[in-house]
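Just the one chain here, the form predicted alone, laid out as structure tokens.
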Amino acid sequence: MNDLNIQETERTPEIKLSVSDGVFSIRGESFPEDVSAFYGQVIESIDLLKENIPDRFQVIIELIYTNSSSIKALYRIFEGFESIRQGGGNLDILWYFQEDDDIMEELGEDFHDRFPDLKINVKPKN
């Protein structure tokens, strides 16, 4: 299982996965030209984690903007988190939004509602 370190661009978020530290983070804006190509390796890496579940796994999401195609990719990533949880993984998911960003707050709440067994904490970024 390899770590990921994808640099942020104008159209894509920074994504980091450190298996040894048990941390996955995604920060920035997400509207890649080819969502499947960009998120494919991320989804694959999350899916592989269930074979080597860290004792504790922290997820930090700080999105400023995301398009509908990216939301679908995020849904697949969250399905991977749910699979890890079902396999005995202990995940803490922090979904940060800018205090005045109702859209990102509601999106975090939507994921919270769709995946009720995951511990998703939706809160404003200080």
Given for the second form:
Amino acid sequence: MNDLNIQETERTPEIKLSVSDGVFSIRGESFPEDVSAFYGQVIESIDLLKENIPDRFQVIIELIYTNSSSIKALYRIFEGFESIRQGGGNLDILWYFQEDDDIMEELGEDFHDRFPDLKINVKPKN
Amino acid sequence: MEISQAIDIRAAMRKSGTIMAYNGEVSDDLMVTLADLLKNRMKQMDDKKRSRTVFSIFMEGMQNLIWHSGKDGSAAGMVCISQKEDEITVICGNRVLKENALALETTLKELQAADKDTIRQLYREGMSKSSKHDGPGAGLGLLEIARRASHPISFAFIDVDASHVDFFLAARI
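Can I get the form predicted in complex with its partner chain as well, since the one above is the form predicted alone?
Complete assembly follows, chain above in first position.
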């Protein structure tokens, strides 16, 4: 099992992965002191999914603030999603932003632009 | 320092509308402490969008200082945030090697001349790039600052000695 259950801290988000439920979520702020150490296991866990592609995979991203190095790590995670899709996986990505948060809304659009084949739904969180 | 010098510093800070200023050794701990202070300060602002932008620019600027500190001969950096009427300015400064300054200046000039759509496109392309020299953000931090600022960024290079220059970057929000 490569499930994840990472608790939120003031500078790192909560990250959950349940392989059996086919759910992955990231919530909170992201500016870890060591980005590779924090996201390494997450990138690895998502990469492993292409060995055993879930029928349905729901991704929920709900970030408040993220620094540029976390965005790079997130890009790696999205590459993992893309591999799952190419392997025949059915992914649904929900990218939530706070109603008036242009920065996170635009970042969602940027990911959508970079991964046009992924189903990414950028929408405000009510 | 003499009291008179402190009075001069205070006068200069008041005149420029300084909200927060730091000069000295930079570290990750310092960034988190200042980020907390800034967040609290920004909570008093009504404009949430703008306070997010200021926070984002401040964070990228600080991370840039931390990444380059020590590498180019000095662990020191400067950051100041000021407000004049309705405009907030974030300025970061650090010492860089002269040999690296030229490439940096070229990038900055390009960013200065680019429109918002071009910057966004460069940002999107930058999301997948990695670079050992530019640090964990691999140049994305600079693009983030240029993208979020409400006017083109401004910068200055001041000669220090044969091999070093002081680099300053300002973003207005």
